[in-house]
Every structure is written in C-alpha cells, then in structure tokens.
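Take a look at this one chain, the form predicted on its own, written out in structure tokens.
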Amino acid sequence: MEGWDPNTKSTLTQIPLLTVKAGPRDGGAWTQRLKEEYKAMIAYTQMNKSNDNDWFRISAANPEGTRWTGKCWYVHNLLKYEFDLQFDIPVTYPATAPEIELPQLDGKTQKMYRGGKICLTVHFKPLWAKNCPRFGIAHALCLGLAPWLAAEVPILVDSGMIKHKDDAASSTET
C-alpha cells in the first residue's frame, strides 16, 4: 500500500478481507466464500454511503453467485454518467480476478477489451494475485473499477465519445 493516497488506503482498510479460498466449483466452501463476499460488499457500500460517495449498485444475477449485474456511475463536471455493469466469476476464482464489463463503453477507449471488459492487467492483476484469497468483489470494485472510471470517463466525455443522457435527449428532440 506504499505510494497510495491516504483516502484509498483508508477505504481499503475498511473493506473486510476474505478468508475462504473457494471458487464456484467448490460446493459448500463456495457458499461460505459467497457469504464473505456479501459481508464485504455490504461494508463497502455502507462506507461509501456514509462518506457520500455512493457510486454503484450490484447484485448476484443468479442463485449460484457466479454472474453479477448492476449499475455504476461517475460524476464529471457536475453531471452523472451511468453505465451498466456486469461480470462473471471465473471458475479459477479467487486466484483469477473477475473481468469487469461496461458493455455501453465497448470500443470507445483503448483501455478496454472486446465486450466492454475494462483493462486491469498492468496495475490491478498483480495486486490481486499478491492478495489472493483475501481480496473479493468489493476490492475489485474499489481498486479496479473506481480508478478506471476516474481515469477514463473524463477523457471519454471531453473527447465526445460519451454524452450525458440529457445532452443526448435534447439533441434527438431538435
């Protein structure tokens, strides 16, 4: 955590670390891991809300907890930009981090792979590997998606690659 800004460090230390090393193929152990994931996600969401930094909604899209969907948003120039968010838990989880997808932004930035998967290889994947199995979904959002949105959304807005929903609506009315 050396070289991290104090806010990121503080946030990260408040997200509970996970203890169960299990993936979707591990039966009962995966159920225990999923419980830990939910606890960490709830703690992270509550912390964000108490700090007036609410920026995502996410939930498991299937009973097994292997597909997750939701929304995330970023405020730039006092305008809220909202995106669909989805990912699947890899079968090799937690050794392999989930590949977070923002399908609406597919092809709009070079820091993205086919299908709208955000690029996390250089900075996040080594950190995930070093902290396996203690990191989970909440950590992926905090240390992967949040910085990616902060870096990419302003560039996409300023370059005209994405438009605010009010701008898009007014341009279709004229």
Given for the second form:
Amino acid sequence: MEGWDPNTKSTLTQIPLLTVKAGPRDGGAWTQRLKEEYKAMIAYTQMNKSNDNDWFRISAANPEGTRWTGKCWYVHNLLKYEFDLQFDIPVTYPATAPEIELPQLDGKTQKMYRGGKICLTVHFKPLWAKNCPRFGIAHALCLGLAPWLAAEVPILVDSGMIKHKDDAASSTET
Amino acid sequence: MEVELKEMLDELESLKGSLPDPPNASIDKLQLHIKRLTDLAKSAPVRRSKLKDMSAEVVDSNPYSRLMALQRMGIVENYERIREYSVAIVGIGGVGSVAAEMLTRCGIGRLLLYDYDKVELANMNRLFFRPEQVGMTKTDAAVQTLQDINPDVVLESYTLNITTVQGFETFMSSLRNKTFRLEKEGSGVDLVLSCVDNYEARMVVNQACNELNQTWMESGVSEDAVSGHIQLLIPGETACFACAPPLVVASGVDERTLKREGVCAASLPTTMGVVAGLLVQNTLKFLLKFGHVSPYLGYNSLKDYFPTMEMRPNPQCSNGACLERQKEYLLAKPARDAAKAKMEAETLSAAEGPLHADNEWNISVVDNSEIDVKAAASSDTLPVGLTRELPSADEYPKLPATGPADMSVDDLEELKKQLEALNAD
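Please supply the coordinates for the form predicted together with the partner chain, as a counterpart to the form predicted on its own shown previously.
Complete assembly follows, chain above in first position.
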C-alpha cells in the first residue's frame, strides 16, 4: 500500500472485510458472499456520504447479483463528469476481480481495454490478489475505479476527449 | 466478372465491324486488354473439395504430401491420426488466430474457436486478419479464412465471453460435446489452448479444465511485447494455473527504465508468431506423440533466452477442483507405475540384438538427451529469468466471529433495500 494517499488508506480500513470465499456458481455460499458484499457497499456508501465524497451509485442488475450497473462521477475544475458504470462478477470470483467497465469512454483513452474495461493491472490487481477473498466490490471501486478516475478524467478533459454535458449541449445548440 | 468481360469483348467486336474502314488500332488494343483481364479473372480463388483420406503421394496437388513425409522420415509414427483430434482455442487474437491457422494447415480434425471481440484496424500489426475483415467478429472472420485454407477441418465458432456465468456454461457444454468422436474417453476435445490476453480469462479456462479433467496449454505474450511463454497443464499432475501466482519472463532490462505510462499493451507480430509457433509445436508433439512435450517454455526476445521448468501441483491450492484432481492422481499411482514398468520391459526386449550386422564406418549413436536434474520446483525456487506476476494471497486468521454490528441484518432483500435507499438520496 505504499504510495497510496492517506485518505484512501483510512477509507479502506473502514470498509468491512469479507470472509466467504465463494463465486456465482457456488449456490448458497454465493448468497452468503452477496450479503457481505452488500454490507461492505452500504458501509462504503454511507462513509462517502458523511465525508461529502459521494461518487458512485451501483445496484445489482439481475436477481443472482452477477451483473451490476450504475453511475460514477468525478469533479474536475468544479465541474461534474458522470459516466455509466457496469461489470459482471466473473465465474472465478473472488480469485479474480470484477473487470470494471465505463462503456462511454471506450476508445477515448489508452488506459483501457476493449469494451471500456479500465486498466487495473499495475495499481490494483496485485492488491486484489494479495487480499483474496477479503476484498469485495466496494474495495474494487475504492482502490480500482476511484484512482483511475482521478488520474484519467483530468487528462481526458484537458485534452478535449470528453466535454462537460453543459458545454456539449451549448455547442450543439449554436 | 468473366461474363461481363465476355460481353464487353463482343460489343467491341460489333463496334469494330460497324465502323467505316480502316480497322481502328485503339480498338485492337482495348480487345487485348480485355483478354488479359479475362485471364486474370479466371485465376481468381478456386476452393478445393474435401478430401476423404490424407495421401502421402508426392504431387503438387496434394495438400498433405509434406506432412505425411514426416511419417516416412520417422518423426511421426501415424500422422493421419491428426484428423481424429479436436482442439479448442480460447481467444482468437494475435496468438490464437495464428495457432488456428497452423493447426488448420496441419489438417487437424476439428477446431473450436472462442472469442467475443471484433476485428479492428488496430489488430493489423499482428498476423492472420485482413483489413477487409474489420468489423466482423474474430470467430466469423477466422472461420471464413480457415475454411478456404483447408475445407477438411471441422470448424465450430463460439462468439461469447467465457468469464460470465452464461458464457461459462456454454463453454463447458461445448467442451463436453462428443458428437465428433463418440468413442472418445473424457471430454469431447483432446486439448484446450488458452490464447487469451488476461489473467481473468486464464483463470476461467483453468477452472473449466480442472472440472473436466482436461489437459490444456497456456500461452501468453507480455504487455511490453518482448517476452512470452507456453505452459502445459495436466490437472492433478502438474501445477494448475491457480496453484501459484502466474510466472512471467523477466524482460532482462532494468524494470525502472520501462515506460508504462499511458499505454496498457504493446504487441509485435514477431513475438506473437514465435509464441504461436512454440504453442502449436508443443501441441503437435503432444497429440502425435513425438519428441519431448515441454511443461514450461519461456521466451525472452531481448536476450534470446528460453527458460524451462517443471511445476508440481500445490497441495494447498485455492482451487477445489484442482485438489480433487490431485487426489485422483495420487490414487492412480500404482496403476501408472505398473504400466510404466511394462512399457520399459517391452522396449528392452525390442532393443535386443544388433540393429545392423556390420558397421563398416564405426558409427555409433550417442545419447545426448541429458536428463534435467533440476528438481521440479513447487512454487518458491524459480529458474533465472522468471518472476511472479502477482503476489500470493496473504494468510489471514479465520474470522474471530463477526462483530456484533454485522449481526444486525442478515437478510439479502433487506440489504438490497438498504443500498437502494442510500442510492436514492
């Protein structure tokens, strides 16, 4: 965890760790895991709200809890940039992390794989491997997506690859 | 096209006839051009028909003559057996597509192709796909090309993502399907080749093969495009992909000088072609039973260094199916030993008596197959030039019972509602 900012570190320690090592093909054990995932996400969302750092919405897109969709946003120069967020829970979960996708940014940055999957290789995958099965979706958002947004959104905005929705609207009107 | 050209020629002929004398030289020239074009059109691709048997006859028109020659040269005992074999290739990218073409040209019986991606112009720095295939799914484009190259190969394509729950089920049932060769033992395929570009998909192939007790080979090219590896995985007998963090061939240059900023992957047709070649060579040796099948072969292109090693399974592997296969393998040991002893006895009796009565030139055969004394490393000791890509999972204490705060709610629906309530704000 060297090199992480103290804020992320202290947030991370407050997200409840998970204990059940089970994936979507493990029946009842997966239900237990899913409960732990919810508890961790609830705790993380509450924490973000009380710290005035609310930055995502996520909910299960199917009853099995294997597909998740939602939104995430990042504030840069006092403007809020919002993106669709989605991912599947892989069959080998939690041995492998979910591959977080921001489909609207597909093809706009090199730090992304086909289909809008964000690149997590260097900053996140080793941490996930080391902490299996204690990390869950909430940890993936906190340690995977949040730093990615913080690094990439400013570059995308400054290089003109993405525009704020107000700018985009006004430029199409004129 | 030929018909159009013919009509054009006829029209020119009548035009020439209708014109007042003298015969126009430029019309003659035009006619010559059209005749040449007609010849060109005639040489356009013709598809050969399917062949029932692999012939060893050495004629220009036999697509298998050079392969069957392997038999005559004593490299392979029975080449034609290749038509009985099914190989599944997961990931039809820079390595997988080339591996598929190689196996198709070798006359493999059946190929199963898996990929969810489409062909893009950004793929053109690698082999196999052509610019006019941009936009097609990689599986469709591959089938299009491979069918033309060798219509004898049975091709099955699956456009899906194997890491999703649904994709995985289809993947498993397609591997189990035995309609190609009903009498085959075990699954419906002889070998699975993993040619994917990420850890997640490799772990999924590992999961499927451990559950099916299916031998498979792993391949990979590093993100900096200068090294790669292939690995043979036999469930229960060798380390599975989850037994230890994956190995990578160290680039051999100072890691700090590598610029990672800004890019997630580079690729070269050369490195990928080399790795595909190594992979299919190992596949042919495995299927047709010749030479030594490598358990692990690395390739460092900066130093042209090829590390090899063997890996035994980890008795504490985190993969349940791997542990089951390990148990089965241990139980089958007496039978294996007996079979081995019998084979050795047979080869011994066959070797008796001189091969040649006279030896005018005093030629002797020297054994140079130095047996690797290197002890098969289980996890910790690695040969020079290999490193682990990811750390191992930390040991963690079995929970000292969940805290009282955790016990408050333990109903999934209730938890869902709580999260939705938070989301609604």
